[in-house]
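Here we start with a single chain on its own, the form predicted on its own, put down as structure tokens.
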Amino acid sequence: MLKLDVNFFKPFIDGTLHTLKVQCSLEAKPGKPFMKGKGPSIDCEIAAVIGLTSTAFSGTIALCFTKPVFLALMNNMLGEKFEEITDDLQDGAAELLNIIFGHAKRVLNDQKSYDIQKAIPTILRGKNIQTKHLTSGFSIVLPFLTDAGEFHIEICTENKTL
């Protein structure tokens, strides 16, 4: 299992706060991170998931929303009123994750030389989605609170050298 310090997660937190402020005109506050399965459960109805690949580790990142929170973000981001998550609208989750991932990747590659590679997100959608990560490493949940409600990011990593 890869041991990561708090500084690994900071670019994801900073990227999320900046992305929501700029793209969705919404302030977010980070909550206290916890290991998946060891803290409160957070409902998820739409998630964007992206692979995390570097020379040192692999893993996944999932950006998870309830339907009301996602619709509020998309309403702000696109300046329209949406009542349902459509196939076209769900791409907004992937776009937000792309921006957050791009920020974190740039910071971690520049400051830590992680050599994190580009990746394309996929979308999961449905009632009570349970994200499953394909690595055997631990998953850290980074919760966020907005005026629209809570959402979270899950980051799961595994050391390639073990």
Second form
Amino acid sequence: MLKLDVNFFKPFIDGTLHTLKVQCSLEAKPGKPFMKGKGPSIDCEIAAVIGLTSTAFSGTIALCFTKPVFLALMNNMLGEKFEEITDDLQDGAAELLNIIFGHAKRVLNDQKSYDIQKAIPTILRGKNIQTKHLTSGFSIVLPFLTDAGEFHIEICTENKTL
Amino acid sequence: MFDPSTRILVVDDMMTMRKLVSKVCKELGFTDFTEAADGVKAWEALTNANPPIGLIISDWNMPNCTGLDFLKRVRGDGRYKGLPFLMVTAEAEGHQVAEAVKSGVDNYVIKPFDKDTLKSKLEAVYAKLAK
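Now the other one: the form predicted in complex with the partner chain, given that the block above is the form predicted on its own.
Zooming out: every chain and molecule, the one shown earlier first.
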């Protein structure tokens, strides 16, 4: 039987807020998390996805943006004005997820000894991307609000101990 | 203090991170950059650079030749033993840092990072080299 541990999600929220503040000079506010499919619909035009592998659980994390929000983050992060998401620029979504994942991995491995393994992100681009996590576990959506708009992180895990 | 005229080799497989590192370095006054997308290309850039590279800022996780492999290659060549080498990583854990230090890294920066963080790391690197 799966149980939710809010402490599991906190490092991802903290990592996201810190990463956006430091790397993109953008203050974000966390919204109320909800189970995927049981909350508002989500617009997504670019997503970075990374696998979660540990001795305790497996799963995926997706960092999802609309085009305007992603471009606003990249404009702030790189100090240039971008009008379109190019193949080079899409790396930025993967890098932001790498940083957030790195923060959460470090905290969770230190505090909970989850032994989360290093992983490489994948990028998805398109109109109205729908992510479907193929697991019997739960999918939590963590929404974030910024002046540029809303974005979200989806965390899906399948495990024995959470 | 560091010399802003130093030529910096920025190594990262992601264009956005190379741009970010260069942007933050520009905020510190640096103006001369060479970029490479992995350790293999970075080695070519390093050995062919004219004027020579004065500082390396390298990502850790890259395909073909990781930042750690590149660091070991740089330190294994007598010409570059004293060349300042800064590692940038999103996943610095104790054993990784220990391995990088053992391999000769001068300092490391954990992402996310800003101008002040990079400045303090560079100052520490150059203070150590001045001793």
